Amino acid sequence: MLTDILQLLIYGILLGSVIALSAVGVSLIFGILRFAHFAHGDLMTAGAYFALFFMTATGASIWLAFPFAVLAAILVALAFDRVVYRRLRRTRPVILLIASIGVAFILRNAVLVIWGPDITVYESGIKPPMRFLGLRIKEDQLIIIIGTVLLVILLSLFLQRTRMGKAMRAMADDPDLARITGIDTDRVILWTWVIGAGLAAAGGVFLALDTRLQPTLGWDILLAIFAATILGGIGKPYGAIAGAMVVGISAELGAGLPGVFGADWSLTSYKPAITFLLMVAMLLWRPQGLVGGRA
């Protein structure tokens, strides 16, 4: 029984790792641009399909295609910012939110038109999992967890040690004061999209690698991303990482524990419901999140 619970914990950490990458981007965009970016899930999907395109065109492995997917997603995000969001930046946040829903539809339908509705995978075949103390983990899953840790460390170093990272944190805390002190807000916004889109693409590739590639890949996990952002504290990237781990582990344990204790029914299909309940509970109990973001 203990082994089964630890196995579910590993799956929860894996899911939390994927959610964390996109939740950080959502948190940064909200903290600096002051709107909820509902196209973030479809930006994940676009990044995952860009990797597939590079693999198909060149015959390269998924890891050689990874930086191409990140770069392509960043360019797409910057293009939408220049064409759509930049023109609406002085309007109310709800206008930007609605615009982001439109961008999500554009991205999803573009994926459908270019790659079609079929479900696919990066690499066919079944790889036997590695075993350690009775626990099972695939090589790709281990790479996903390690890759997420490395990306989070790089992000932390960027935010803490670089001048631009400090400017981003200052603008997230008080944008008016940041402008008065001479911070180049346009450059901060550009870097916000670069980091947010890059992490979204990484999360999309990791998710497709662990599951399957389909046009609704990012949309299906969007609720979990926003739940993690709210749990951690809106506008707080580090809180978003903690919130993602809470969401991922809670979803896997909540869905799998009945089977561990011998129940003949499962809650696997109710993972989104578990995520939704977590989000609602946090909004009612502590709307500012775990680390004190915006209520």
Given for the second form:
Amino acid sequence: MLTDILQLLIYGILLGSVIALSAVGVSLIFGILRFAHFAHGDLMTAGAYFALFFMTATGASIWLAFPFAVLAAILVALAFDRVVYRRLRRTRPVILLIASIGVAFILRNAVLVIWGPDITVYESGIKPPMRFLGLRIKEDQLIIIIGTVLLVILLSLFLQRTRMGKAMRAMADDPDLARITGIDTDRVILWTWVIGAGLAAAGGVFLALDTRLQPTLGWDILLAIFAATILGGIGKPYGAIAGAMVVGISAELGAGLPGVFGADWSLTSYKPAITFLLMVAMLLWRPQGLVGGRA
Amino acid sequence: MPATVAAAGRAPLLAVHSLVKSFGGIRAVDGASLEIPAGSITGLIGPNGAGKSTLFGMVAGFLKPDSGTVLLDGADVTGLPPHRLFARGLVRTFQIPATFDRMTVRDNLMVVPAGQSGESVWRAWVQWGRVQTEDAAIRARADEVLAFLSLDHVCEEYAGNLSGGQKKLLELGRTMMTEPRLVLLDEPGAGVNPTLMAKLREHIRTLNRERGYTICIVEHDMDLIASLCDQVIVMAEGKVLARGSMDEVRANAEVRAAYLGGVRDSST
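Next, report the structure of the form predicted in complex with its partner chain; the form predicted on its own has already been given.
Starting with the chain above, the whole complex follows.
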């Protein structure tokens, strides 16, 4: 039984990793651009399909396609920022939020038009999972978890050590003060999209690798991403990572535990409901996030 | 004590001509004109409601004047936003000190200078070595500033945890990260304990004498103004009432009338 619970934990960490990569971006964008970016899930989808495009076009492996997908998603995000968001920057946040829902529709339908509605995978064929102390984990899944850890370390080094990272934190802390102390806010915004979209694409590829490619890949997980962002305290990227792990693990545990304890029913199809309950509970009782006192 | 106007005869660094600003029906600043000579410490005083803060806000780009002009070193900068003025060397501090509370004291200083290559997306990756050298130089400069202000022992502390007085020092430190031409200090003494006040006063004097900063101070503390300022400008009812050394201003009957004992000169 302990093994079964540990197995669920691994699945939870796996789901949490994918959510974390995107939630960091949502949190950064909220902190710096001050709006909830609803197109983030579909940016993940676009990233996942860019990888597929590169693989089919060149015959390369998914790992060669990965940097291409990241770069392409960054360019798409920068294009949307230039064409849509930048024009609305001086308006109210709710207008940017609605605009991002529009961008989400554009992205999702572009994927539908280009790649069609069918479910597909990067590489067909079934690879047997590795076994370790009775736990099962696939090679891809191990790479996803290690890849996420590496990306989070890179992000942390960027935010803490580089002056651009410091400028981003400064702008999230106090945008007006950042402007008048000479911080180039346009560059900060550019970097926010580079990091946000790059990590979203990484999350999208990982999610598609673990499950399957479909046009609603990212949209379906957007609720979990927002839940993680809220759990971590909106605008705090490290909080978002912790929040993502809480969401991922509780969704998997909640769905799988009844089975572990011998129930003949399962909550698997209620994973989104568990996430939703978590988000509502947080908004009601701790809207400032799990850690830290200030809102 | 200093001469009446230290740099008389030289072109003023800041020249304000007939500035007007109304809020509703009230003319907070009503045709004020003044000049700040390069290299001076100028005190801006006046009773409450005299329009000092409004004038200050307009010079620093936070308020748009209804009419009038602001010239910085001969160039018209009227109505420019604060970050453009920053680029031209005009920096300010706030009455209630503004700091990046969720960042360390050192990081608060390190984010200041603009136009570093560490902020360019492409160069950050292409010329990593150069960026690192620059960052090291900026860090060294930040540490130098912190040592000068005796804030080095709290350099890793979050700015949000500093006392009000320490935040004022940190703001002063922020101006030192650039090579400012004109520093506007908004009530630097407000809410600062006497020990820290003496320090602050020394720092301001050093920055003026040794680094050549031109400084303008809005302040209610007459002792601070009297001990620091080369020239004092007195405002009342939105206009400039008098200008001269502290002694000259003190002797001015109009100035005495304007204060009406409301804010008594603490040294008499």
